[in-house]
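What follows is a single chain, given as structure tokens, in the form predicted on its own.
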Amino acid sequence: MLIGEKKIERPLRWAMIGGGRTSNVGYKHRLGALRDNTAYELVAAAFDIDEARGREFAENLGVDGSRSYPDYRTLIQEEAKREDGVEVVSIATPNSTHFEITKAALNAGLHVICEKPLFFEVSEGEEIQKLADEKGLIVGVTYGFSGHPLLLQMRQMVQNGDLGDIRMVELQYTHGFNATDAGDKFAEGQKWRVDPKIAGKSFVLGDLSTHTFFMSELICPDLKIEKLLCDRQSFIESRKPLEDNAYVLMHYTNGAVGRLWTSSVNAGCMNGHRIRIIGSKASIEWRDNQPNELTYEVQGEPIQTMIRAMDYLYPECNEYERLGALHAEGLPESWANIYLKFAIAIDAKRRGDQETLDHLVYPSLEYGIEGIRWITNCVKSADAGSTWVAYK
């Protein structure tokens, strides 16, 4: 169980570019690196493109407010020069300058820690990969719901064969908050969502289902697609060529099938979020709304809830377990746990520590990098009529 104990050494100094005041996602990658304040310290940021209102928010988190810059080339040149400086950067901002920010910074041998979807092309994805690789530096994905303590439950029961073949797997990542668009036209986290040449090839595929696209690779890291079709819609007109909502079915090489929907547009939905598993012998379902509770379902049995923390579970599940079976664990202790895992990955990176990086299970630039091809042969899918491509 964690109690705030050191897992590395001292913490990391750490800085952000983007996640300011304005942010949709900067609170959240705040409250996953601080929540255990021995892994990161937050000593930096080039938090807005408003330099004056950037610093303001800075000093109000209790940044010094000279290692507060106006964008990130600053930060990481001024940052350089210093024996403090940082050794980690979160980015925050988006999609269109994830690729250049996270080279920048690869290339000042700073790690990085990336918002989804990470970059637009897979070429971009393997450049970084190989700079990466030679500078010997971690680069993380923040698929932020990754770490709830039960999908480490799920995966180890896939693997255990608790739940036989496995045959089918159902995901939902929906929403209605962008029911109308009123959100395009006035939020700032969420007009350049809906714009291509800011967001990218996609909307809720890349902004929603990414996430969920990943926990089923987390779940079942032995499923690999064959193929997969999209169908995908612009409910607002003014959203196009991005789409608000989409289907994809997916076959994968060992028979079994897929199914995934993504939507901002499900109006009067809260959060439908949940993965199910289906094998030839048991079924699990996870719900993000009830992420402390797991279905377990035994052909010719009684149902059964399985709760986080519990003895019952394994010792995978439980090895980053926070506040026991009592209280309840929701999305800042997710962050916390990726967070943490980025902190033991960079550590062990620059001590060698090869063996750690192998067992370790956290959402790494791999699955960052399988995030774009995903979205990728989607789009392509969809734009050649919803046909079945295969995928590579």
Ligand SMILES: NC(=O)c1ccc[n+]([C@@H]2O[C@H](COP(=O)([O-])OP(=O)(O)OC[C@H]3O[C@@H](n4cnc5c(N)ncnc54)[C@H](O)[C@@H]3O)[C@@H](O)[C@H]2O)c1
Contents of the next structure:
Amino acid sequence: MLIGEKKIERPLRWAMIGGGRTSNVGYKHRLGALRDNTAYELVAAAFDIDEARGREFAENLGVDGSRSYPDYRTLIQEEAKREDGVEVVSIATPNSTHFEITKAALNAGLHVICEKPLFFEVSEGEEIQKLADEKGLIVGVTYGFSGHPLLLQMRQMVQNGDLGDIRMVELQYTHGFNATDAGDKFAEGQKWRVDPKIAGKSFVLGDLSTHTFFMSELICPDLKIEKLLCDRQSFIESRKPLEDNAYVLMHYTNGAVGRLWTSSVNAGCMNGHRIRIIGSKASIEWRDNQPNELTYEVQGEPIQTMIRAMDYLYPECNEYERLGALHAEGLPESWANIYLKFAIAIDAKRRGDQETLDHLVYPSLEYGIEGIRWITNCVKSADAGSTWVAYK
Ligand SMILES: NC(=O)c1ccc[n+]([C@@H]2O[C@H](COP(=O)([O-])OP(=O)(O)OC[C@H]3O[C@@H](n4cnc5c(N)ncnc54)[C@H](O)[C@@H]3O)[C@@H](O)[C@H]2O)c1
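Same protein, different form: I have the form predicted on its own, so give me the form predicted in complex with the named molecule.
All chains and molecules follow, beginning with the one already shown.
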């Protein structure tokens, strides 16, 4: 169980790029990184495209104004001159900027924690992989929903054969907040999401389904997609060619099959992860609006609800337990868990502790690249008239 004690020798000197006052996701990064007060110290920032607003915000959060920078280049350059300069940066800017900022940070010897979807092209991911390896640096990806402890219970149940052979994977991440085009016109954080130059080749496939896809990889590490078929729609015409709804069918190499639905036009839906794994003996199902409960259905037996933090769960699940039974956990703890794992990975990399790195289950660069591969294949299939495409 985690009770906030330090896991690494001292907090990492940390900066944020993007994630300023008006951003959707910035606070979640700070919630995750600073929750335990032992893994990160926020010492610098280039929070905002608007320099004055960024500085005012940084000072409000207690960052020294002289270390609030107008842009990421100045941050990297000025921090490199300091003995106590930053060691790790988080990138929470719109998608089109991720690649160039990651590359610049790695070249300056900084570890990187970057938002999803990581980059636009798999080749960019491979270039960054090579650079990170050469420099001995970690790149983590903030699949922020993936730190819920019960997802690790699901992983253990699948790996231990509790479900039998895995036959079907049912994935859903949908909401209805873009059922009209109001946000596309007026909301700072939505306008760029439907602009291919900034968002990339997809809207909801990148914005939403990369989370769910990673969670399926986390739960079923042995399932590899052989081929997929994607059908994508733009119910709001002005979003074309970007989709606001998509269905994907998957065939896995071991004969299992899967289905994913992602949408931001599922009117009336306020939160929307649902993951159901169906085996030859039993099924498990988890939803993010009830993250403390896991449904376990054994064929021919009464349905069971497993509750977070209970002793009957696998130790690998309870290792990332924070509050104990009786008290509900949610998204902040999920983010804190993935940020803690990034810190453990960075610390292990610096110490050359390969064993820790080999056993740490977290959203690493490899999974960020898989997210790009997923989007690329889905778009390729959809744009070829929804035909099956070989995955690799
Ligand atoms: N992991 C998650 O759960 C999650 C949730 C939401 C968004 N995201 C991702 O986070 C990223 C940001 O999304 P958002 O919704 O917060 O966007 P947003 O538009 O709401 O906020 C972007 C922030 O970055 C700043 N910014 C923009 N360009 C910048 C630059 N070049 N340098 C410094 N700051 C810059 C803006 O001023 C703003 O503060 C996207 O890649 C998105 O896909 C992830």
